[in-house]
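In structure tokens, the next block holds one chain alone, the form predicted on its own.
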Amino acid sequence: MAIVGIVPAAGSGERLGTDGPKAFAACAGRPLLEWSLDVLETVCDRVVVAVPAGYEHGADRVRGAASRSASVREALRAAPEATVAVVHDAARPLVSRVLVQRCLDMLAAGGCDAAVAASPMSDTVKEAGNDGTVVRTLPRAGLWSVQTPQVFDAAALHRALGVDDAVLAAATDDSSLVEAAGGVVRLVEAPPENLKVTNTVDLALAEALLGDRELRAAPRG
């Protein structure tokens, strides 16, 4: 079995307000991307990163595509040996080895094509029209907010990504493409700190949590 990490990191930093790509923005003294790589490299045989044009320096860096899922497809194509693909957003720097392993274990147990980190919805969710008028309130029970890591049978992910670019661009995550292809997806509950850095508030929170984690991990004399 070959476990390959796939990190789509070709997105811009517009909402974060950075001058360059978000994955390379500074977070607690390091590029955001590096925090995720530290964890993935402990559980994966290889990690391939889809990066913006001009950032393809070093091994296992491929040029990303116009959409997130298309970038995942390019990275997966660069690792034909993969039997298991661990897809993780560079913008989730607080991922833990424990969470990745739990997703891997769920997939290995059989009966599914993907095991996806997620958290149960805690807010009330409403559906609204274009003018903001509420159409209905959705029952919160059974609703989950999907995150990464997302661990896939690599063959199932290959099949799911074999659609045209317009479908890939419309996909909100890769597990939805596997569902659309008839695959079975199971959820693995993620801890609250597995947040996604989208704006400056998220970045400040991630830096505080990472600083605390590093402090707790430091040897005590």
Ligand code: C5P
Given for the second form:
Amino acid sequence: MAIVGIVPAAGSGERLGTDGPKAFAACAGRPLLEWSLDVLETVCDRVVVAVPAGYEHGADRVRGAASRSASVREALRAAPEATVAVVHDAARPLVSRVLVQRCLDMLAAGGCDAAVAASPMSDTVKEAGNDGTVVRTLPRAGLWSVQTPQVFDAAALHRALGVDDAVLAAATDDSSLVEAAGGVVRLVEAPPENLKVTNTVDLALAEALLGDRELRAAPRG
Ligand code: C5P
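Target state, the form predicted in complex with the named molecule; input state, the form predicted on its own:
Full complex below, order starting with the chain above.
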């Protein structure tokens, strides 16, 4: 069995307002991407990163593509030996080894093609038109907000990604593509700190939580 980490890190990150791509923006003293790599490298046999053009230095760096899932497809193509793929966004630096392992265990238990991190919705979710008029309110029970890591049977992910670029561009995560291909996806409840860095408030929060985590991990002296 070959467990390969796949990290889409090729986004521009315009909403964060940094000069360069988001994955390379400084977060608690190092590039955002490196926090996730630290964790994935302890669990995976190899980690392939999809990076923006001009950042393909070093082994296991491939050029990303026009959409997030197309970047995942490029990285997966570079790891034909993968039997299990651990897809994780560079934008979630607070991922833990425990969470990745729980997703791996869920997949290994059988009966599904993907095991994905998720949190039960705490907000009420409404559907609205372009002018902000509410169309309906969704019953909250049974609604989850889905995150990464997402752990896949690599063959199932490969099949799911074999669709038109327009379908990949419309997908907001990879597990929905597996569902669309008839696969079974299971949820693994994630801890609240597994946040996604999208804007400057998220970045400040991530830095505070990572600083706290480092402090707790440091030997007392
Ligand atoms: O833009 P968003 O935050 O949803 O992106 C999620 C992840 O997908 C980020 O880590 C980003 O770098 C990556 N991405 C990518 N290729 C793209 C767009 C986003 O690898 N074309």
